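Just the one chain here, the form predicted alone, laid out as structure tokens.
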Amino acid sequence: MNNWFFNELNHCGVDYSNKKQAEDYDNQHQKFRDYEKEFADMINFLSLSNTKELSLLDLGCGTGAIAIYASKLFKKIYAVDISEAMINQAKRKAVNEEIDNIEFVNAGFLSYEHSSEKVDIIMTKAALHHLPDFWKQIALLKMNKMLKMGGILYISDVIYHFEPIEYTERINTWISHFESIAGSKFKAEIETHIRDEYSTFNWIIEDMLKRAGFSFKKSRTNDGFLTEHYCIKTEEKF
């Protein structure tokens, strides 16, 4: 690999390669997240039916919370994460629930090579922000290559919808909201996210998606930060 290529193992923000941090991840997030409801909402947002014949690639799967729920509805799941500690925890969950249709891969957005047939759906939830914008674009092009024509790309992440001049007030308000529902420890994680990670503006990610061969079906956000994009692959880029 070229010396100038981005190294995804050099984590930014919270270090999820740390075994203890990975073990604490679910306990911390369960304070303000309902994974089962999130997955059901995603299925509804994408208007999916007859999922038993569909394949799903989960990029940045973390501890496998969403992949576990997806395995009960989809034919095949590919669950990919750069953190070996997170993947190992996800594998333990799958074994405990006797799930056999998830293929776990320890890799990143840029290093993962999909050797099976193209998938019907790619999802990435709270993960794409680990890449700077240049490498987000490269990652989206790689996703195009892995997805069937007409397939779905679902992105759920922190994406800024406010005007740049508003950043101080909007970010402080958002952080305070999460502190009120998840406590001071998670407030510190949000502050780390804003300071050290690579969330970007909506107008930037929208242009990236178009350049990567995707068209928008619909989007939604309740707070101008947490955003869902439902896109369709309309153009081959490879």
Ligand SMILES: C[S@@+](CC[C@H](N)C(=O)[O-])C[C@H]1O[C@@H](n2cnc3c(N)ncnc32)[C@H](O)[C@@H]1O
Second form
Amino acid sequence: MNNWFFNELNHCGVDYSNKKQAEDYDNQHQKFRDYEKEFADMINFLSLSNTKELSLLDLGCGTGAIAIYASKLFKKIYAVDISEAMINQAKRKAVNEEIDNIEFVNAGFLSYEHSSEKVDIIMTKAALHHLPDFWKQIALLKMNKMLKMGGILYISDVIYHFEPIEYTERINTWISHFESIAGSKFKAEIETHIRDEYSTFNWIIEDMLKRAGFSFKKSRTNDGFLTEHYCIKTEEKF
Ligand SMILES: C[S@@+](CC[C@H](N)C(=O)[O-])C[C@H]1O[C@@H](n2cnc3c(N)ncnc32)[C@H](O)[C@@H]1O
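Next block: the form predicted together with this ligand, after the form predicted alone:
First the chain shown before, then all remaining chains and molecules of the complex.
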């Protein structure tokens, strides 16, 4: 490995390698998230109907918020995360529910090597912002390599849609909103996100996706922060 290569194990911002953090994750997130609904919304957004023969790779799967539901609809799930503590939470749920079609891999966007057949769908939710922009671009290129031609890339993450000049007001308003629905602990987590993690502007992400061989099918954001991109692999980069 080159000495200049990014070390994904150095968690920026919230430390998901921490066991306590991982154990508390679902309790915290379920104050403002409904995993089952999120999964159903994603399936609708992607207009997917016949999923039984499809494979899905979830990069930064965390505690399996989406992967657990996806396992019931898809043929095969690859669930990858850099944090062993988060993966362990996901594995525990899979065992409880007797799910046997998820392959869990403790690896990151940059270190994961997909050795099986290319997948039909790659998704990543609330995870890509852990990489600085240069490394996001490399991660997207790697996704190109792992996805079938014409396959789907679904990205859901905090991506900024405001004009740079508006940043103070837009960020403060967004943080106040989350504090009102999820409390002060989560407010602190969002402050950490903005300060120490690597969410970036939408035009940067859009350009990166194009350069990695993806075309846009659909995008949406309700609040100018939480963003979904539905892309198709239209160019082979390797
Ligand atoms: C906010 S959580 C999101 C988890 C899950 N996708 C969800 O929707 O609940 C972010 C996850 O990204 C993981 N992560 C951070 N850096 C990563 C990397 N370089 N490669 C893969 N996963 C990473 C963290 O360990 C954590 O589980």
